[in-house]
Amino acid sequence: MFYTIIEQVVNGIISGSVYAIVAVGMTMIFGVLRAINFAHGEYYMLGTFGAWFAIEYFDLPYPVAVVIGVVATAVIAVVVGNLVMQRIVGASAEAGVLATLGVSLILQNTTILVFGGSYKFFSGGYIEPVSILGLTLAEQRVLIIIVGLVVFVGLELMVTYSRMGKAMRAVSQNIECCAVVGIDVRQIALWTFILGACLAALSGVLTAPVNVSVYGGMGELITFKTLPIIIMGGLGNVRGTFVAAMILGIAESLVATYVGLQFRDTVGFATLMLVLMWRPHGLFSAQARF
């Protein structure tokens, strides 16, 4: 029984790493734009389809397909960022919700129109088993944990020491003051959005070999899994997002094993309610953004 618990905790950490990579982009976008991006899961889906297309039609190796998936998503994010996201800087919350929901519908239905609505088999990735401390895991699952740690360390260094990171932190704290001192708020918002979309795409291409199949509606579930995470962690708080993602991943894994797989998708909002009853502002203060 102890071995089973440890195994499920490790599986939860793997799921939490996937959620964290997606959610950190979403929470950074909220911190700068003050808008929840309801289309965020679609970039997860686009990255996956980009990698699948590269493998299926050009027979490219998985590492190259990962790069293609992320780059293709970045190109789409540049277009969406210039046409939509920059325009909602300083706009009302309602405008942000409607704009991102519209983008979500367009991206999802365009993908289904181009590639069809059926499930596609994802043949790339590293599926060979590896034994670590008595636990047997697929190499891809180990890779997800490693990449998750690297992403968060890299983001921490970027927002702390780089010029762009400092500008992102400043805009997240006070847009008006940043505009007064000459920071291009719209440009910072654009680059933050592109970074968030690329992280979502990266998470998608890392998870695809584990999920095995890809389909046009796969982004919806990720969006609704991400929402409780960024709220639990404190909207706009990167470190809080990481902790909340790990809590959700482990909770989902334990519930699926000991309660029932059908209850897994309810864990996010159930955990969110419990956390908000204890700390209404989330695990970490929203004032401590980035």
Given for the second form:
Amino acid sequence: MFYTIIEQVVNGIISGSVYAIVAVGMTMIFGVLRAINFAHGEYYMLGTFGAWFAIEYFDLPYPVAVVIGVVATAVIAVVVGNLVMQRIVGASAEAGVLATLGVSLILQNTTILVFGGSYKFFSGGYIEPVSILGLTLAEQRVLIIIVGLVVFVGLELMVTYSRMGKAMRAVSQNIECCAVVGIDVRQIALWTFILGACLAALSGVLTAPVNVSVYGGMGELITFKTLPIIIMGGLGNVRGTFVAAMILGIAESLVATYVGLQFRDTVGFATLMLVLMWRPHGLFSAQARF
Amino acid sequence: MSIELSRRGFCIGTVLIGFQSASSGAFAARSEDGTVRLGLVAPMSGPNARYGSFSLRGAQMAAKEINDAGGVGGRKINVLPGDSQGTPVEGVSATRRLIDQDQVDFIIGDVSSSVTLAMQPVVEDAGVLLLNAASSNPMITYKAGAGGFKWTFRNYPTDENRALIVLQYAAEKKGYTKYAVLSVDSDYGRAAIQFTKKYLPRFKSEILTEDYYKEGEVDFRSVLSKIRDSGAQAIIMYGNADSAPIVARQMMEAGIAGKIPLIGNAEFNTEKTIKAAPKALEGAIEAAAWLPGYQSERSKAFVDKFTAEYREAPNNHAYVHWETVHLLAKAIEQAKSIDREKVRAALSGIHYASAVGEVTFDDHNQARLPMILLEIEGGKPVIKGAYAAEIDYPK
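For comparison with the form predicted on its own, provide the form predicted together with the partner chain.
What follows is the entire complex, opening with the chain shown before.
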């Protein structure tokens, strides 16, 4: 009984790590652009497709495919960032919602048009199970947890110490002041967006070996998992996002085991509602910022 | 300025929409062009697009064969696809579009039971013949024929038969009595389990855990560890082909690969699925309407032709749609007309030699068909025989 609970918590931490890597990009984009990026899951999908393409058509090893998936997404993010996301800076919230929903539809359907709507089989990765203290996990899952930790420590260091990170925080606090002191707000917005998209892509390529199936619509589910996480974590809050992702991952895992798998997807929004009743500005923000 | 622009845009948009509906009305001419207008509703996009693509290619291949041989009663068959995206809402609008704009007389569809159930009242209102080729929820034929919907036929075995056949084999040949359920949360997955439960007492068996997954679900770990600890001897899975490889891979992680086999139906037997996790699929038992390895001349000829034409082996959906178009063509030929009433009457009394056996319809417009049972042994699907069971319609 106790062992099962521990195992389910570990399962939850693994799915939490995946959610966290995706959600942190979305929350940073929100911080800087004040827009919820409804196309975020699509960058997760694009990364996975990039890696799948590299393996399937060029027979490249998995680590190289990971790099290709992320780089391909970065290229697309540069284009979308310049054409769409930069223009959202300072625009109304509705403009942000509509623009990102549009981008989501275009990216999803272009992928379906190019590669067909059917599921693809992702053959790369490290899927052999390893045993750690009596728990069996695919090697890939261990990799996911390690990469998740590295990403978060890296991001914390970046936003605290680097010039770009400080600028990102500044923009997320006050756009007008940043413009006054000469920070190129549009440039910061673009880079934040590209970073966020790359993190989503990274998460996609890391999970592809255990999720096996790759298809054009796979991003939608991720976007809707990510939404409650970033709201719970306090929009724009990196550390809060990490904790919220873990809470959701573990809660989902326990619900799937003790209540039923069919109720898993309701957990996110149910938890969100409870959190918002108690703390309307999310768990980790002292006050509502916007 | 911006208001003016959007107002102008709105006007242009309205005019364009007006043009579009006017032109589609003008082009629609019910079967007056001398063809048989056959609508095909299937998921052409979305997570189940794979099924739609196989269905369409199967149907188009049959139409081409018939057309090349001179058509049916001198008319060529024109297949008009409609995308259901695998959801009832889109399925109903695709059906409406086919009936209202394309003016079809016959519709084949859908792959998904939830969609077919939603389409039934639509075709009933329009008096258009719906021939289902791939949905297996028993409710579809409970409601058809003597059940009320006189325009719906089904040329596919039902889950009630499937549940019985799988359970019987698992109990009698394998000695399983304790099961865990992991099925898709749809009319198909739920009904298959509902009918499994109907027959459980007959084999002194029980279900220990019961879980349903949403389409697109990728994390089965929690549920699989629960199943591992439950003492189940086999997992009853009625699901989609695309979830089977994910479940199989995660069975390896949960340490139940090769110990607790999957039984039911989710394309366990395709090369792609087995390749995902060969150890987990060893011993999997599946009841299928048809499969490429089935030994009959007509079946083998179909597989060869399809593979040559599309450079990919056909799946079950390609076959059933191919066969159903041929079945419909025979009914039209026997009716000597494309009048829907006459074709419907011809279909009720038809004796059609399909690749898996003779097709006749019962008073619920349900085809009497055998199912093929197979088990995966040494990484290959092995056919264990064809089984038929009578349907026990509720009184």
